[in-house]
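Just the one chain here, the form predicted alone, laid out as structure tokens.
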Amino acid sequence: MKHEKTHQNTPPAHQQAGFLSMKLLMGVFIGILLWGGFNWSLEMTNTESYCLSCHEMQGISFDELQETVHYSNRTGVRASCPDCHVPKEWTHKVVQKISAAIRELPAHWSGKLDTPEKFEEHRLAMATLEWNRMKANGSRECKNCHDSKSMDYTKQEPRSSARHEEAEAEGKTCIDCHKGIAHHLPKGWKEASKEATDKK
């Protein structure tokens, strides 16, 4: 009797397959929603308007960028905050986003940089951190737009072409020479750069 009761409560094989298919489809649908939501959030936080939603960026960093050729130039090509500070490749982008969130959100919430005076106090440390990151990745973000293999040295000023050829021969990367091209250089930056070079 017990055997018959168990048999009667077990759904037929085609119903079990149907339930399994429904669960699988629901799992795929939920996975797509989660993945899409994550990527949407990632891209929303990868815009200049998002960067400027923190008041620390307005009046200091963004104002400095607007003074440079990266913001306004004869060709109309503009580099925004993410172009220089966020990698294009997905894996590197996620790592950089997590790293930046760990550093920058607590600094924002605690008011660590909420006045020009506080910003200046931490400018050297922030710049050094970014320079070291760019040095370690071979100035990857610079190379999204500037590729030495595409440079025509004959169209550059003699001094620039000589420096670029020399840098390439010595295995230097963009940030070794091009510090302060988008933001003001902090006090003590030469000493900090020399100290970093001497450690190598």
Contents of the next structure:
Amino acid sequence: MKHEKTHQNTPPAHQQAGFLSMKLLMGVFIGILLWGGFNWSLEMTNTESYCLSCHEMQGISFDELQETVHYSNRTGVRASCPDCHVPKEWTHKVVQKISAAIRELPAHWSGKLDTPEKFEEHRLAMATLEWNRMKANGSRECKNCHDSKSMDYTKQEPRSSARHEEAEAEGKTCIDCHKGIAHHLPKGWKEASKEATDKK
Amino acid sequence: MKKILAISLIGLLSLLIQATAMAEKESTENTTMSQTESSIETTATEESAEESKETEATEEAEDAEATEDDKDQAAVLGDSIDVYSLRGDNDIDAASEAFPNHRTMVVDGGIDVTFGDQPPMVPHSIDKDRISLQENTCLKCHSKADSKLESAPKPTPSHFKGRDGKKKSKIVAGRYFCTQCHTPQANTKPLIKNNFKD
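Having displayed the form predicted alone, please output the structure of the form predicted together with its partner chain.
Below, the chain from earlier opens the complete complex, with every other chain and molecule after it.
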């Protein structure tokens, strides 16, 4: 009886191996689906068209960007929203994405910035947030394109090259001087920008 | 006196003849255009070529006859012949001609002023600068506080004098819009001769 029972419960060896490999295949398939889906959605939410799907971005931020050299220039190379506002490295990217989800989505749903007046009211706070982030990471997002190793000081205007060399010697980063290059500066930017620059 | 009168008469007559010829040509051009739309371009170019030849010929003849008398003629007719608006002689509903693209002059050390009270000209590009209620990016370097660090000229005391004649701590509103007086320059050929001397 005993012998029969065990025989009934455990399938033959070749059936067992088949079941295991099926399980493995399923796991791999689901893994690919989940991981791929995660990365795909990460990429989908990292495009300019996604940023511009909220009207807060369409009216003011994007209009202002279009006036600047980061959108329209001699060579036709341009920066899109995530090039500056989302880090390229995976871990930093995920951290930024989560903090944005916590901070920006409720603001969008509650209509914190849904008029130009409200936007202007919060502009200084928003700008300071970005200045501090850039300052803390050594203007990492600027350096994705602007590499100091590839920057030829002899090809710059004398004024620019002198100031760049000074800044490098003092250990400054891009954002210390280049504020308000892609969007307009908020009212009271001068005092606030000094504060952000002096922050260690 | 008689000679002058005769010459001016000839001049007037040649002008009239030219004007009638032009009008005729225009009318014929219009009819041909309405007739065959497909061959507009070829006929138009041919006609314009012919026209230009003829007008050149008549103009030359006219010039030979009436060069001395141009001024008198203009006075008599009450209109001048070679006057165009700044946008050239193209039609009002046509697009204006594109200006040649000139780069902003970059002069290290600044551009010298030509007279005592001249607002100094901007010796660099200001394409990226914005002046609005919220911001004045010129003052990133040209403010009193930053001018030394950026080795940029700072605004003179006159910029801080209010309408009441009293000194203010900030640049007064009337002087806030820098580009009203200070403008960048491009290395271009002057439109007219300038004999200004200080």
